[in-house]
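Here's a solo chain for you in structure tokens, the form predicted on its own.
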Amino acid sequence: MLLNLAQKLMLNIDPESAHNITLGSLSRSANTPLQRLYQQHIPNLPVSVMGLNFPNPVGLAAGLDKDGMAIDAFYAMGFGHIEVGTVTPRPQAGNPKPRLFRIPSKHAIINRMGFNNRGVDHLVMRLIRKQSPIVVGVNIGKNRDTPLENGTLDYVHCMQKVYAHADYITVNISSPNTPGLRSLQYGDLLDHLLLTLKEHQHQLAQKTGRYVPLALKIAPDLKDAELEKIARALLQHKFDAVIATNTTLAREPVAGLKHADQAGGLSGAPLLKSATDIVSALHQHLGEEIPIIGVGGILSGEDALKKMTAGAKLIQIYSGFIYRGPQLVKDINTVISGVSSGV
């Protein structure tokens, strides 16, 4: 009930003020008795995902916990696994405010912070402070102010130092909010980035003797042509995993509503179509060859099973997150584990 309240009232402040507050709260809260506020009992339905073990199907999207400020309140949620970031070499600021917008009548929000984070040095801090065992990815991006033909050697840079502490590490090459960071996803920008990093992470792997999985993050917004030959380059340069997908540039599903026409990603439910599209896409082209954490519109276990039915293996959830919280994580591990027991 208190839970509740609560965040009714944080979806009545303004958005990114929410946010702030919910994170420090979590933070400050986390591994002490006013954990049980939010903390759950989630059935276990272990599954096996880029050779890790996940005690449930359900992690938390990327964005959220740039810094990985409330990484042990998250596992008291019954979150199978929580990726945070998107963090840069250096820190940032981000875009100018206001920069963040609900759309309640369509559970969707529209965001345009621009990887604003404390940089991977103090995310490093926080992943060595943290006391939980969840598994934890990180997901690592440019600087904006890093011409495109550098970017490789930021994300090197972040890969670099985030190897020892990471379960697996997402390259985001998807954001809309960073000028020309799309641009990665294509032709020989995409070959060179993902060779490089495959690389490193042979290099590293034999010098720590531990193999940290790379998955990249893809757009909802891609072509049947231009998701073909991402497929093509991760099976050739042997990634780990894809995520699928980033938020959207589309606008049709909320036009004309408050907030629409403001520049940035949309996410929320009006993503679940077409980001289960790109999921069931991707899973023709990869087969088993390659795992799929879907990601986009989940605000129900049945729009989770969606995902999985398209072919992902494992799924995210974010704006479902803001707009039905906790309750979400175990709504959807409730339907799966219904499913799976054949109920």
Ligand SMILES: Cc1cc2nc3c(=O)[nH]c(=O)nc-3n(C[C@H](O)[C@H](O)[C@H](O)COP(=O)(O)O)c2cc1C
Given for the second form:
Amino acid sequence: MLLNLAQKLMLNIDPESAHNITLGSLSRSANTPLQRLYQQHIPNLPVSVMGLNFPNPVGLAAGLDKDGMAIDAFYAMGFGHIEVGTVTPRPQAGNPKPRLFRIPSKHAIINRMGFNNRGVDHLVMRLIRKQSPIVVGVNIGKNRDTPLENGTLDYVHCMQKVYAHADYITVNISSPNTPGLRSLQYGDLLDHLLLTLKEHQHQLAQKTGRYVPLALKIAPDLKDAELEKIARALLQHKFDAVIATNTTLAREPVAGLKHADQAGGLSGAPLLKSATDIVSALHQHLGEEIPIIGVGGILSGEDALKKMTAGAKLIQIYSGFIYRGPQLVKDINTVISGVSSGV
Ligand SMILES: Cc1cc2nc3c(=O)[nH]c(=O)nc-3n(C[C@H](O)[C@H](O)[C@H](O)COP(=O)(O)O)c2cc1C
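Next up, the form predicted in complex with the ligand. The previous block was the form predicted on its own.
Full complex below, order starting with the chain above.
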């Protein structure tokens, strides 16, 4: 009840302030008696993906806790995993504000945050301090002012820094808010990036005696032929997973509504169909060889089920969590466990 009230209050103030206040409160209350306010028990629904064991298939998508400030709080809410980041080698401020907009009537968000984060060294410090056993993925990117031709070096730098502290690492080449980033999804640039990162993964695994899986996060705005090429590259380079999808540049589903013309990526309910179609198409190309993590537009347990029916082994939420809070984690798990037990 108190939590519902806080949630409603937050939806009525400026989105970025609400975000910062919430994350700060979660960070301070985790591992204290106040944690009871949002703690919830989620029955075990174990799933093994990328060689990792997840207590349930619902994860927090990247971008909400970019600097790993509240990892233990999200564990207390019952998330099966959390993806922190996107983190870049050097801290950066991101785009000028305002850069985050809600479209409540559609349960949607438009953002052009631009990888605002405190840099990889700060994130590593936060990962060392976490107390809970939650599975943590670290989503890595490039600094805005790193020329695209040197982008691979930024990914390698982040990967080397976080390797010992991550359960898996996500290579984000699909944010629409870093100029040129999405061009890494195509042709030689993609090939070179995947090849280089797999080589470094191999070296790091030998050095540390621990294999940390690599996932690629892609955009929903890809044509069939482009998606097929990405799938082929993933198979060729033996990537460990693919995350589909990031936010979309499309605006038709929110056309005419307040904020619809803001630049950036659209997420939330209007993304569900196109992001799920990408999961289906990927599943056709990849079969069971490379697991798919489905994200985009999940606002209910039924939406999550659509992703899993399309071929996703795990799912992640961001916008749905903003509109529905921790209850959504519970709802999704209830629906999924009902289906797996044949209820
Ligand atoms: C405000 C905001 C910031 C985001 N930042 C990142 C990010 O830093 N890295 C990333 O890979 N995805 C980022 N995303 C994309 C989400 O992880 C997710 O892929 C997308 O929002 C679709 O899921 P949803 O419809 O459940 O929100 C961000 C999304 C939002 C709304």
